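Let's start with one chain on its own, the form predicted on its own, as C-alpha cells.
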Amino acid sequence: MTNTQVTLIQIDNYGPWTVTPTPRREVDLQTMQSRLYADVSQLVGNRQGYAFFGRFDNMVAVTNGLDVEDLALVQESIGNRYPVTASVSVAVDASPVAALGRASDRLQDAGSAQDETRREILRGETLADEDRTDEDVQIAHFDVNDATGKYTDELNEFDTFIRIEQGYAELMRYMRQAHDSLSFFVGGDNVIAVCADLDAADYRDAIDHVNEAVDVDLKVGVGQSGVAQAAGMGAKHALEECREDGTAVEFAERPAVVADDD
C-alpha cells in the first residue's frame, strides 16, 4: 500500500507583492519563480524527495523521508534567499490527492494566499521512521511515443506544443479523476505521476482514455519504493524497457528505501 507524504510550498501574499508599490516587470517575476522552484528542488531533492513547479507560485513535493526540522530548513532558505516567504503544509495518506487536499486545508484554514498577515506557516504529520516501508511512494513515468518523429521533427514548436500540451492535461485530469493520482509535466513530452497503489490495468486504462480523447498515444514506467528519488528511477528505467520491447506498461522491481547521510 502507498502512504505519500505530500507537501505544499505556496509563496505568500504573492499576488499583490508582484504590484507593490507598483507593478513589477514580468522578465523579473519569472527568472524569480524559475530560480526559487530550482532551489527548492535542489534542497528537497537533497534530501531523496522530489519537487514540482506547479503554478510556480504553488509547489508540490513528495517528502517521504523529510521530516518537519527538514521542512522548516527549506522554509528557511527561500525566507533567506528570496524577498518573499513562503508557507509549508504536509499531509501523509494512500492517496495522494486525498493528502495534498489535506495539506491544502491547512494553509487555507491559516489565511488566504493573499492576506499579507500569513506569514512562513508550517502545519501538518509527517510519515514518522518506524511507519516507513519500501512501498510507500508509487511513481509513473510517462513519454509520448515517437513525440520527435510525430511532433518536433514534423510540426512547428507552438503547434508541437499544444499536441503535447492537450496529452499531459489530460492525462492529469483523468489520472486525478480516475485514479486518485497527482500528475505533473516535467518538460519535453515527460509527465511524472504521483500515484495510489495502482495496476497495469489502471495504466493501461489512463493510456487508452488519453488516446481516445485526444489522440496522443503514451507509455509509462513504473517504480515503487519508500521514498521518491528511488521510485522515479525505477520507473525511468521501466521506461526504457518500455522503449526497447515496444510495450506500453512496464514495471520496475521495487528498492529498498534510500537511508539519508545525516
Contents of the next structure:
Protein chains: 4
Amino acid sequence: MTNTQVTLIQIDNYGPWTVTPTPRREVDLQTMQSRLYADVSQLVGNRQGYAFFGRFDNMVAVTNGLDVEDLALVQESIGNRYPVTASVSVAVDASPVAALGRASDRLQDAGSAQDETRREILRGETLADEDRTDEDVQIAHFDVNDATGKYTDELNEFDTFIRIEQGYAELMRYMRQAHDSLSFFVGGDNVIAVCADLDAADYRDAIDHVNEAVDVDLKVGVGQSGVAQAAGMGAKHALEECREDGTAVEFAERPAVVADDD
Amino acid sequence: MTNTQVTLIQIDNYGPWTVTPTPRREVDLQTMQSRLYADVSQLVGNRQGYAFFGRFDNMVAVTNGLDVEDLALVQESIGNRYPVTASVSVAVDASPVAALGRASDRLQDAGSAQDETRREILRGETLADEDRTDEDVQIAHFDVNDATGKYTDELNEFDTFIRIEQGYAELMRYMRQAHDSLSFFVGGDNVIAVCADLDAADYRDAIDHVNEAVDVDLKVGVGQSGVAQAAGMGAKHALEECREDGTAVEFAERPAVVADDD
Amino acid sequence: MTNTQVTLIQIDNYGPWTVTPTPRREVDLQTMQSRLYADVSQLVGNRQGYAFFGRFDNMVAVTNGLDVEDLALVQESIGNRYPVTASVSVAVDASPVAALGRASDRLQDAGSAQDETRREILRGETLADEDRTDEDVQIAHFDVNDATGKYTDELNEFDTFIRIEQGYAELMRYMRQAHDSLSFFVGGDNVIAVCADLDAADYRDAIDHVNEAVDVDLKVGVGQSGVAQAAGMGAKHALEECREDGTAVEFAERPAVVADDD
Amino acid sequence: MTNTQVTLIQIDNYGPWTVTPTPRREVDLQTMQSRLYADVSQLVGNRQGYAFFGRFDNMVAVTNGLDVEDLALVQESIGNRYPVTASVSVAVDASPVAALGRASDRLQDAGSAQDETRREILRGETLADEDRTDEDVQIAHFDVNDATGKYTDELNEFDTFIRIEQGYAELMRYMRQAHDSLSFFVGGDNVIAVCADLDAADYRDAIDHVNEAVDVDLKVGVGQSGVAQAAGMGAKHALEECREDGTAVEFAERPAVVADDD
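Having seen the form predicted on its own, can you show the form predicted in complex with a further copy of the same chain?
What follows is the whole complex; the chain from before opens it.
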C-alpha cells in the first residue's frame, strides 16, 4: 500500500512582492523562480525526493525519507539565498491527493498566502521510520507516443505544445478525479504522476480516457519504492521497456525484499 | 501593425540524451532544464526580449531588437555551460503564430530534433533596424481574478493548479486559433501572450470564451512597443489598473511618439 | 584527535577544454566555474560537509559523513549538468595535509589532469562509521580585525584586496608548513582553515606570524565536531565571541558527550 | 592610450547580514556569493565587459561600453534575485588603479559598507561615446608555465595551490605598485590583469620580478581594444602563441583601424 509523504512549498506573499513597489522586470521573476525551483529540486532530490515546479510559487514535493529537520533546511536555504521566503507544510496519506489536501489545509489555517505577516510557517507530520515500507511511493512516468516524429518534426512548435498541454491538462484532471493521483508536466512530452496504489488496468483506463478525450496517445512506466527517486528511476526503466516492446503500460520489477513483505 | 520576431530555441537531441546510456536522474534533468531556461531568459531578457520555457527542450522567445549575432551568442553560451547544445531558428511576421511556424519549418528542414548529427543550427532572418517601429510587439498579461482568495486559500493546492491549468490550456488553444497569438504560463496564475495586433474586443472575446468553456475568470493588461520588455512592462502596469478599477481589459497608453508615427 | 576525510574534486582535462577548438569566452568560463563550485558546495554542504573553491578546477572538500556513494553522486551530478566531467579522490588522516596528499597521489597515479582519456576517476577510502568520533574535524574561521573600518571604508578597494590577499597567502603557507592545516579564502576578509588537532597556542602562533610577516591583524574562532558543518558553525559562534570580547582566539565549547569520550 | 572604465560593485552591509540574527550556514553563503558573482559576470559580460569576483562582497568590473542605465540594471537585477542589495560606483581613468580609487572614494563618501541605511547607491561617470577609442582597454592574461606538469601532476594539490597563490599575491602587488594595474586570479593557474598602457618590457619586468621574488614562472598574452571582451579574447589568443612558440610575452595584433587612429 502506498503511504506518500507530500510537501507543499509556498512562497510567502509572492504575488504582492512581484508588484511592490511597482511591477518587477519579468525576466528577473522568471530567472528567480526557475532557479529557486532548481534549488528546491536539488535539496529535495539529493535526499531521494522529487520536487515539481507546479505553479512555481506553489511547489509540490514527494518527500518520503525526509524528516522535519530536512524540510527546515530547505526552508532556511531559500531564505538565505533568495529575496523571498517560503512556508512548508507536509502530510502523509495512502492517497497523494488527500496528503496534499491536508498539507494545504494546514497552511491555509496559518493564514493567507498573501498575508505579509505569515512567513516561514513549517507544519505537519512526516512518516515515522518504523512505518516506512518499500511500497510507500508509486511513481508513473508518462510520455507521448512518437512525439518527435508526429509533432516536433512535423508541426509548428506551438501546435506541438498545444497538443501536449491538452493531453497534460486532461491527464492531470482525470488522474486526480478517478485515481487520487497528482500529475505534473516535467518538460518535453513527459508527465510524472505521484500515484495511489494503482494497477495496470487503472493506467490503461487513464491512457484510454486521454486518447478519447483529446486524441493524445500516451504510454507509461511505473515504479514503486520507499522513496520517490528509486520509484521514479524504476518508472523510467519501465518506460524504456514500453519503447522497446511497443507496449502501453509497464511496471518495474519490485525488488525481491518487497515481494517478501507482501 | 505588429511585426514580431519569434525565435525557437531547441535543445539538440535532448530526448535520447536523457536516457543515454541509461535514464539520467530526474532531479538532475529538472535542475539542468530550469537553469538552462533561466540563462536563456537572462541572455534574451537583458537585450529587451522575453523567453518562455514552453516545453523546456523547445523554448520560444520574442527577440525584437536582437540580431543574428546576439542569437549566436545565446547558442554559444549554452554550449559553453551545459552538457547539451541548442539549435536556434528565427522568423518575423505580423502574426506571431506564422513567425513561429516559419522558424519551426526551417529547423525541421535542417533535420530531426533527434538526429544526433544535427547540432547548433542557426537559421533565419531578423527584423532590419530600418523596419522596426514602436508597435512591433504586443504583449498581453493575463491573470485569474482573485486566484488567491478563491483558490489558493480555499482549495487543495492541486485543485487550484488544475483550475489554472484548465484555464491556461483553453486560453492557449483559443488565442492561437482565433487570434494568431502565442500564450505561455509563467507561474502563479499568470499567462503572458505574444499577440498579433488585437483590440479590446478581441481580448474580451477570449476572456468570455475561457469563462464559458472552463469557468475560469480572467483579466488582462496589454502593452505594445518595439521590444518585448517595454510592451510587457506596459502590460503589467495595465493589469495593475484592472486590479484597481475592477476592469477586465486595459491597454497601456502608448508613448506619443508612436501615435505620431501612425 | 582529528581524523579528517579530505576529498579532491578535479575537473577532467579542463585546461585543454577551455581553449578547444579556440579559446572560449572568459565570461562563460567564469560563470560555469563559479556555478559548478556552487553546486559542489550544495551537494557536499547538504550532507554536512564543506567544499572550497580553491583553484576552481581543483576543489577541496571536507567530507566526513559522506560515503563513496555520496561522492559518486556528486560526480554523476556534475556530469549530468555541465559540459565537463570531474574526477574525485578521497583520503583520511589525522593531518588534513597528509589526507589531501594521499588523495592527490591517487589521482596522479590514475593519469595526468590533462590526459583526455582519464575521466571520472573515483578513488580512495572513507572513514568507517564505527571509527567516527565527535572530534574528527577541527575548523578555524579567521577574519581581519576591523577590516571594514581600517580598509574597506578607507583604502582603494584594490589596496584593501591586496592587504587581505597578502594576509591570506602568508597564513595559508604558514598553517600548512607549521601546523599541517589547509586554509582557504572564502570571501570578504574571511579564511576558513581545516586543521589538525591544534590548541590555542598554535593559533596565537599563526596570528603572530602573519602580523609580523605582513602586518595583517587576524582573530580566529575554532570549532570541533564529527562533521565540517557543526565544527564550522561552532567556529563562527566562537568568532562572534572574539568580536564581542576583543579576544584573538576562542574555541567553541565542545558538547559534553565529547568531553566524556576524552 | 588606455581609458579604462572601472566599476566597483559592493554588497550592502554584507558582513552584518551574514551573522544576523545568528551566523548563517557557510554552505548557503558560499552558494549565494558564487552565484551572485556568476550573475554579475553574465550581466556585465554580455555587454562586452569583464567582472572579477575579487573578495565576492566587493567585485570589480571593467565596463567600457556600458552606460549608467546598464549598471542600474545590474543593480536592479541583484535586488530582484538575491536577499542582499548592492551599491555600484564607476569611474574612468588612463590608470585602472586611479579609476578604481575614485570609484572607491565615491562609495566611501556615501557611507560605510556596513551602514545599514546606505543601500543601492549608484554613483559616478561613464566614458562618453564620442570619447571611446579602440585602445581604451588593455587586458593581460597570465598563466604559469607548465603548471600541470610541474605542479598539478606532481605536488599535493594544496602545495600546487600555495605556489600559485604566492605567485598571484606577488604579481597583484607588483603590477599595482609598479604598473598601475589590477590583477585578478580567475581559476586554475590563470591571472587576468586590467592594465594601463604597458609595453612588452613592462610585462617582462613583472614576470622577472615574480620569478625572483617567489620562484614562479609566468607567461603572458596581451590584447587591447575598446571593450574588455575583445581585449581579453586577444590576450587569450596571444597566450596560445606563447604556448606554441615558447615565448614569455606576446601581444595580439591590433586591428588596422586602431593603428590609423594613432
